[in-house]
Each structure stands twice: as C-alpha cells, then as structure tokens.
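To begin, one chain is listed below as structure tokens, in the form predicted on its own.
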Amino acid sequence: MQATKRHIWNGVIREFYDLLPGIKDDSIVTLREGNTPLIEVLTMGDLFGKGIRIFLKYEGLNPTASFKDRGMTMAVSKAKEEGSHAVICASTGNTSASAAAYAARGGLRAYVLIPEGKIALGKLSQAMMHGATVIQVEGNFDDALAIVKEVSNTYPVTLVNSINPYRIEGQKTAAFEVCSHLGYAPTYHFLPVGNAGNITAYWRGYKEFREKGIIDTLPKMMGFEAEGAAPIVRGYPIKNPETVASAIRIGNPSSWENAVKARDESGGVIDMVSDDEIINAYKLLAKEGVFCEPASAASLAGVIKMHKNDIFKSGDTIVCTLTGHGLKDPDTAIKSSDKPVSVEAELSKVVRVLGF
C-alpha cells in the first residue's frame, strides 16, 4: 500500500513567506502555529434567525492557546535573526505564554512583566513552566507596559509587545486564512479589542489579500472593547480598567489610532459591551461545543448587540475572532457554571439525580 502524500503544515512564517517581512530560514522560531479552524455556527438560529452565516476563528488552538503566537513566531524570529539573546514584555497573560514559549523553543531568555492580581492563573502556570523571569508589579497593564519599553531602550532586550511591528505582520495572517477557509472575504469580521493590535492585523492582512486580487470585497471591521475598558470607545485612557475579561483588561491601547483607522477605513465600528454581555456569549459559545477564554466572547456578544440595532441582511457572512482557549481562565468557566452535584456512590441515588 502506497503512502499519502500530505502537506504538513509548517507554521505562518513558512506557510505565508512571500507576504511576511523576509527572515533566514535558519532563524525562525515555530511551533507550528496557525492554520486554526473556522467553525460554523449551528445552535443559534434561534438568536439570529436564518440568512445569515456566523464563523468563529478559533485561535485557542494555537500552540500556547491564543492568537499571539502568530505574532510571536515573528517577533522572537527576527530577535534570533538580529542576535538578541533575550525578549521582554508586559502581558495580561496571553503575550507572556506566548514569549515564554518561544523563546524557549528559540533558545533565548524571556522576562515578563504582570499586573499583580490581574492575570488568570492558566496564563501564569504557562509562563512559569516555559522559564520566564515573571515580575508582578504593583499596577496595572500601562504600567508594566511603561516599564518594559523603558528596559528595551537601555538594555540588550527585545520588545516583543505588539508595539513592536513584527508582531502585526504575523498576526495579519489570520485574515488570510479566513479567506482561504471560506474563499472569499466577509461581510463583517467581529473581534475584541484590549491593546488593539489584532484589529489592526486582520485590516491589514485582507487590505493586502484585496490588493492582490485574491479578494473582490473587504469587510466591515467590528471591534469590541468591555465596558469596564473601553479607552477608544470613551474617547480618553481609562486609568483603572476593570473587567472579567482579563485579556483586554487594558485602558490605553498602544494601536489605538491604527485600530480607529480600520474602523474608518472599512466603515466598521468599535464599541463595547459589558461583563455581562460577555458572559451570556461565553455561555452561548460553549453550547456550540467552542469553549473560550471570557474576553474572546466580546466578539459574539457584539454580534448579538449589533443584530439587536438590526445592521444585518439575508446572505451576510460574518466571522467571530475567539482570541484564546477557555482553559485560560478555569476560574471564570467554574463561576459561570453550575456546581457538580455529590451524592454517595450507590446507583439508586445516582439515578434519581440523572432524572431517570
């Protein structure tokens, strides 16, 4: 019997080369991420009506669980290929799983700096276990955000937040998977928005698919912040940014003016939605079998929130950016959850319980 010949996937950096900034072939840092699927929307017709389809880009299935190691397989890449021997970062959680995780996998030191008390401990026990030097400090995201780039410009480190451009270029990757996925560019693209740099990402990757005459249209890009930080939304940084959704816990966005320019540009909006918006959506995502971390559902609930404004039409296609895994945040999942039942080991009692 004659073996398959199959395409392995190789991560975005190999996968997408000619449109990616050039980086050696021996420098590149991979763990093969990207390549996530796009999951249709089946339970909630009821929600929604019929007419229009609903996808959800689910990037907790990348290699560290969220969207960041599409930008961080670039990041780390060209630190290796300039001759850095360490990166730094100010993280929520997701970019400090990531860092660490590739700098492991590239050979090279991670430091990372956290909010104290504000980083579901999914993100923590990730950074830990990959070997980076943590450091909580005593305030919030901005803050560590401040202190990094400070660091970055004085010493021999790497900057690896999305700040820096290389993390954008990988992370427009998603978009072109999109497209390729569905063969063709929505109608509306629906995203949460925390330091705003994967708005941007995505605009730029379907800006540049168009360009190339791989697409015919562009879509509407649609991005939601939670109410308890909602910089953009509110027209001025938020000093204390307070929400469940602790991924986009960030009141000043270093991409906010690029984030408002997709919005402008692809005639979307960016709004927000409260605590419990999210979790209602987060609920609704783990009845279709998708569990994701709380602030990747600030891109259903916005679709909910914008099908209540009646913004949508029959043959509309619309793609919901689940940016990280449910596993994330096992706390939240056990709070919005209802409590396993104990009952002693007999099957009678058993029984009675299942409603049987």
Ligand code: F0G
Given for the second form:
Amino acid sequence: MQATKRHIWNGVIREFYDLLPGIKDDSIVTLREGNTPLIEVLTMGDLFGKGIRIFLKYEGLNPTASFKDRGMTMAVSKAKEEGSHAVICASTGNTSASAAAYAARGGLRAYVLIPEGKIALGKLSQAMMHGATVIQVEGNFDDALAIVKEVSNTYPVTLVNSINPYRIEGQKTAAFEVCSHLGYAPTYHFLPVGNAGNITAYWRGYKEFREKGIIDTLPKMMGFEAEGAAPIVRGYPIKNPETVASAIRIGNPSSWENAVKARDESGGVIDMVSDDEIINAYKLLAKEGVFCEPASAASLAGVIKMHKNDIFKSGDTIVCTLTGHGLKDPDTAIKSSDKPVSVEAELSKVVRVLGF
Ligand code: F0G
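Okay, that is the form predicted on its own; can I get the form predicted together with this ligand now?
Let's see the whole complex now, leading with the same chain.
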C-alpha cells in the first residue's frame, strides 16, 4: 500500500493565520496544538429524550493536555518575536505546564508561581520536567498573580497569563473549531470559569465568525464557577477561595468584566456548581469514556443544573468545553473511584472476585 500525504495539522497560528494577529513565521513556537475532537455525548438519557444534542470539546487532547496551549503558542511566539528571553506566569497548574513546555520549545526561560500544595500533581510534574523555575507561593493564585504582574512591569520578562492579549487571541480558535466541526454555532456553550480568560476568548471567536458571515447565530455563553470560588456570581472577590476543582480556585478573576460582557451580550448565564455536582459530572463523563479534570466537569455540571431549571428545547445543540485532561489530577481520580481489589495470584481466587 502506498502512503498518501494528507493535510497535517500545523497548529493554531498557521491554521488560522488570517484570523490572528500577524507574526513572523520563524518566530512561531508550536507543538501543533488545536484540532481537538468534538465528541457527542451518548448516554445521559433524559436530555436526549427531548432531542437535545450535547458535544464535548475535549481540550485535554492538546499537547500539554489543556486548552492553555492555544493561547500559549501565541503568547510565547510573540514574546520570541519581540526579542524576550523569558516568560513568567502565576498558575493553578495548567498555565504553568503550558508556559514551561512552549518556553522550552522556543528556547526561552520560564518562571512559574503556583499556590503551594494546591496544584494537581500532573501539572506540577510538567512544569518541573520542562525545566521551568517553579516557585511555590504561600498564598493563593490571586496573590501569585499580583506578584508576577509587578515582576513583569519591572524586569525583562514577558507575562503570559491571560491578561497578555495574545493569550485570548490564540484561545478564540477553539470557537472557530467548534463552528467548523458542527457547521453552525451551538445554541449554548458551557464552560468552567476561573480567571475568566476562556469565556472571553470563546465569545470573541464566535463574534468574529458571525461578523465574517461564517455563522448565522451566536451561542448563549454559560460560565460556571465553583461554589467556593464564585466571585462573579456573588459579586465580590473571594479572599480564600476553596474547591476540589483546583484549576478554578480563583477569587478575583482578571477578565471579570469581559466575562460579564460575554454573559450579557449573549443572553447567557454565569452561575456556580458545588463540589459534589462537579464530582458527579466528572464521574458521568468518565462513564462516557472521557476523562477530564474536575474543573472541566463544571461545564457538564452546569448543563445538569440548567436542565433541572428546564431551559433546553428540542433541537438545541449544547457544547461543553472539557478544559483539561483527567490525568492531570490522578489524586482526585483515585479518591473518586472504587479501590482496586487485591487478590492472591491464583486462578480460582481471581475468578471468584470476577464473579463468574
Ligand atoms: N479549566 C481548567 C482545567 C483550567 O486550568 C482553568 C484555568 C480553567 C478551567 C478556567 O479558565 O481561567 O480562562 O476562566 N486555569 C488557569 C491556570 C487559571 O493557571 O492554569 P479561565
């Protein structure tokens, strides 16, 4: 058989070149991020009963296993183009993993500040393996972000948190992909909200496709915070945010105003879900064969909550962004599952446990 040369995905900057800020080709730092699958939910029966389709945008399949790679390729490429030799970020884990990988790829140094003891193990291992300087701060994400902002204002290092405008530009490409995969815009787009960059980015992406006449309608943007870290829902910053979904353990989001705009312009909702609701959705997704991290499951938990309020109609299309891979947080996965059974290495004993 002859191998046929097919189009190989070139990463979001090259694939969406005309829709992103210009960048010199030799500055592009990419790991061929993007082009993640949109997977239809098969089981959650009673929602289907009403002719509603739910799709999962599985962003855990990006190179560093979260959606952050879409924005990081832009931010690190621009830093390189501008002659920067180092990047810095505060992170609940995924941004630091992505910054470390893309900086390594581009030959830049990475400095990452994380809340001590509060980031999932997989994410910490990524930042360490890619050679970032990892600093654990005795405080939370919001404290770490205030410090890195100061450092980048004073020292020769580029900030790659989502207040860096190139991050949002790169992340909006996920909305382009959703529309291209479906052939239209969904009725609702559900996603977890932490620092609120991603809801800002998706809304920008959808609006740009609408302005270009590529889609006819816009989705309602449905953002979900964790109950113990829900500043936007409550209307004030949370001093000590707490949630099992460590990725969105944020008390004072940078893109607060833009998230509110996305909600209001789209006619959507920003609401919250409890840790129990998050873990329930996390397990339901695993039963579908899709493993995401707890924060990601806030999107589906939001769908379930809204379904109870009976907002969906037959024919609605719902997209949930699953922002990060389940392997990022093995501790929560193991805590949420039945323990393996130990048995002697003897056929009869194994068969008895198997129940045959
Ligand atoms: N889901 C995951 C898995 C995340 O890592 C984050 C944010 C979010 C959702 C929320 O996205 O901040 O754009 O509203 N993680 C950041 C980090 C804060 O440092 O990795 P957002």
